[in-house]
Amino acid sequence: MVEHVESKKVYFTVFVVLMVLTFITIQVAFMDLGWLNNILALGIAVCKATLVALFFMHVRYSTRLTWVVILGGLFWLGIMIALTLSDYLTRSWLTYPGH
């Protein structure tokens, strides 16, 4: 089996972009943005999770199969907050007498 050597530029490329999105994310953090802080926080969150899949957990090169396993964990953790959030944001419709 060949594996896919990353050079070392590629490396310091990512951790460079990495340490701009946490910078970025510890700036926002101390903005008051109202609602879109948390959005922020999690789309850079995301974006970092995918570049260290992707580069340092060399998800980028790896086979098929692990793309569809990844992409099935993906979609079974979209399911549970799905269903995290549903029970949370509905909590407030129950009415319970005395209260």
Second form
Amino acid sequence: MVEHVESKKVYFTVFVVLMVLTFITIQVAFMDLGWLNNILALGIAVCKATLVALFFMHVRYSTRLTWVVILGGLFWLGIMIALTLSDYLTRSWLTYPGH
Amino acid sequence: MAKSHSTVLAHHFDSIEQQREASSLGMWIFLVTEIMFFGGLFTGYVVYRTIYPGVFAEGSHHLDITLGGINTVVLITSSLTMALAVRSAQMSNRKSLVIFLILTILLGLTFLGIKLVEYGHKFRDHLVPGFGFSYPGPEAGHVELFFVFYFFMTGLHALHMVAGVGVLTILLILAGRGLFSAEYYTPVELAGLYWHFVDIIWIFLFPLLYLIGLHLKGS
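Let me have the form predicted together with its partner chain next, following on from the form predicted on its own.
Let us now look at the entire complex, which starts with that chain.
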């Protein structure tokens, strides 16, 4: 396998898309969209992060083992956040004397 | 590490490709530990923001969206110059590698400079937890909690930037000596992975810290 050399055009295109997404996320943040605000802010951040990883970090051309390592790491992060929240969010469901 | 000077291939690898893949995989495993490192702070942030959503939005109003936005642009641009630096190394173009490394370092320093100005404003406004924090209103304690997260998250991020600038400076010196070529540019590639990772962290910090509650401002 010869290391893939990305064309300059791809890098500049990704850069422009990242800039446009940054602009959009700031504009959207000023509008009151209720719960959609959070979804959009994080959704755009995930898109930007994915673009950086796939193109700037060459994940697109990485081996499957690298993909497994990255997705495994993100999965564990998901476990940490989900299980912690499942504790904190459900504490108020219980009512017991003296609390 | 004992390495023959005649070749860039270490004796325990079969081929340059295998050596390259092993290095990049090792870097990714390090980056996964970094995800968990920052992940602890992100988890804490998510928990407290879920408990005090309004107060976190209020605290966020005291951050400078203009400076934060400029820094986002600066950091993404530095990621572009870093990617182009790696590309230059892949093409054995020493001159453009040096130029793009210098640009990346300068953009990194710009980011840190702007961050320093922002921190200065927070000291001036008594918004630094533990250093004469004062805030009007009954929610002062919870606003202080928001700023604890702000300083720890951006502080840890800035620390990574400082380390990144240090690594890039060393690479710049080595690149000037002509150490990197299409055959051997692993250090540039790995430093690039680190730099882009730090960029990704900021991509999440920016909306989570600066953009929450902007739509509530003034109401």
